[in-house]
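Only one chain is included here, represented as structure tokens and corresponding to the form predicted alone.
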Amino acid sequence: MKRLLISTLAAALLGSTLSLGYAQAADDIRPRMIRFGYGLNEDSNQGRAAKLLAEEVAKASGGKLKVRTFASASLGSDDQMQNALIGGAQEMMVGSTATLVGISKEMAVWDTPFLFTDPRQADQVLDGPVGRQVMDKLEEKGLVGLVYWENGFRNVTNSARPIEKYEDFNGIKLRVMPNPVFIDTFKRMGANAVPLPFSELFTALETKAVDGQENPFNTILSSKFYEVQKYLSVTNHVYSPWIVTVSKRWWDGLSATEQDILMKAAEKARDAEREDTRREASQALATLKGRGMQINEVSADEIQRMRERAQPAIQTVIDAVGQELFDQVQAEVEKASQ
């Protein structure tokens, strides 16, 4: 009878114990809501990452954060809203880790012309130890880097010609991200690099202000590019990921609990938004030639040639970044290739 008496009290205890750390947790969690901004639209795998984020972010709050998402830079180019999130007028984002070297250097690793060669490759060397630490840099300079999602490898499109090798790209006007590697690769090939905000991209297009662009396949068809662009040619030059960062002024001012349902929200997007991305990129190409494209798939020596062409370019992010740093990712791609 006594031993019944004290398993009674102690599951009693146990439980009002229990009790009250869920109340505890509910009790951190503040009404509070989050400005989410995103380049590309909303039917897009970046759009359905990002509304998949603010769902279960709801859900995991009981409603009482409110992720508020803004499709097709409404909220301005990437660079505008991380300087947005370092000032604390907006709370969290998701762009491209290019746009990002001009606050964290770091981040131009992440640029090196023909880095990785698959995608599985690409998760575990992001998700792993040196990608946080590239990522934590990020937080000497105002934002907090959660998660990196995947734009995917990038392409050349252009109204011009075929890319085939690449004295093609002689001439050719071609967009690129206002980021230095990118333009130094593409001068190197040949081409008047031009960098412009994503957002002023389609109409630079439409007008021939520009002659091609180069992104994944997902985004030149969820942008409509095949309606102002000929050729497809497929380089895969880079891999590019996207990254989920937040204002740390406005982070820090976050409980535990609810830092912990945004970072965990951020995976569980991150993971579905890969899987969504890859197979949708699987699908783009025969829609892409269904909508008018011609298509050319780049030979293996003549990218091997672009990549030779492209070491002053890997270079400058080696001495950008710091040998120490370039070597250990070159060593996480080896044994990730293993």
Given for the second form:
Amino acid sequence: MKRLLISTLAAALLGSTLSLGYAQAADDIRPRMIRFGYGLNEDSNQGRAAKLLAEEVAKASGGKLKVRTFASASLGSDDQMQNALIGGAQEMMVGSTATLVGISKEMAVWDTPFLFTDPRQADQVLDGPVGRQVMDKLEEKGLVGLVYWENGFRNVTNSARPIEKYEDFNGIKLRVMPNPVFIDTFKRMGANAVPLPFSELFTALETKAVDGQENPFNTILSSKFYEVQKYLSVTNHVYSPWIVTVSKRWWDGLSATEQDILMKAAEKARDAEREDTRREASQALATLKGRGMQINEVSADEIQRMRERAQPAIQTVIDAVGQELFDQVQAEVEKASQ
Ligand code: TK8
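Structure of the form predicted in complex with D-xylonic acid (TK8), please, following the form predicted alone?
So here's everything in the complex, that chain up top.
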């Protein structure tokens, strides 16, 4: 009788510890629907990486965390989504760092014209301590930055003429991202710089509200800008990062396990995305030529003249980010170039 009582007690105890264990595990990952928005279409490097991120999250969470992706700015333009994240109406997004500058001015450091010359340099600096420091500044604004993805080196397209020297920008109505450094840089080149959200760009080109725009080869291809643009001029005037951000209000309510799952998936998608983007970019010129674009490489001498012409725009960057951060980034680029 006594023995029976003890074993019953033991079983009861064991049972309760076990169920406690299960309860904790279940609490660690709750069923959640995560809205992940982005500006490009599904059939783009951005879309493929978003899909991969969603799959990774589903796998790692046993299907409890469901990332639902929204392509083509269907949840809004970059800055509309950023504000939805801050307010807690949306959980996640990926977009250009350049569109975040109105919220977190330190982001402008990546807008420095001709900052990087090689994607590997960009990886090292962005994934290093200064990249993290710039990202961490988002937190006081209600956003959490997870990782940088690659948008890529930007090049100019337009419907008027090939850009062979900066003087060729004269009078061209050029859409730029809504960002003071981009506006300043292209005004200095002589263009009529028109800030517009990406979501309005194709129509603006099609209706000739603007003559041209600048984006990486990948985007020119995936957004079918070749249908409405004749000339593509290889300027590589700036390296543009994308950044995966989440709503801080929402993030702070996640368990450490859930945060870890999202972070790891964002990193995995980053590595795959950079590879995908570089592979696609290396073939894009031939593809775009095949689709009727007239392509010219700008000579090294003329790139140098553009660089000098853009030089004063660097003061706009320094005014936004402070001399100290600017110098720190320059030093990291230097290190990454060795
Ligand atoms: C996508 C944009 C895009 C950017 C632009 O939402 O606006 O030109 O290059 O990638 O962030």
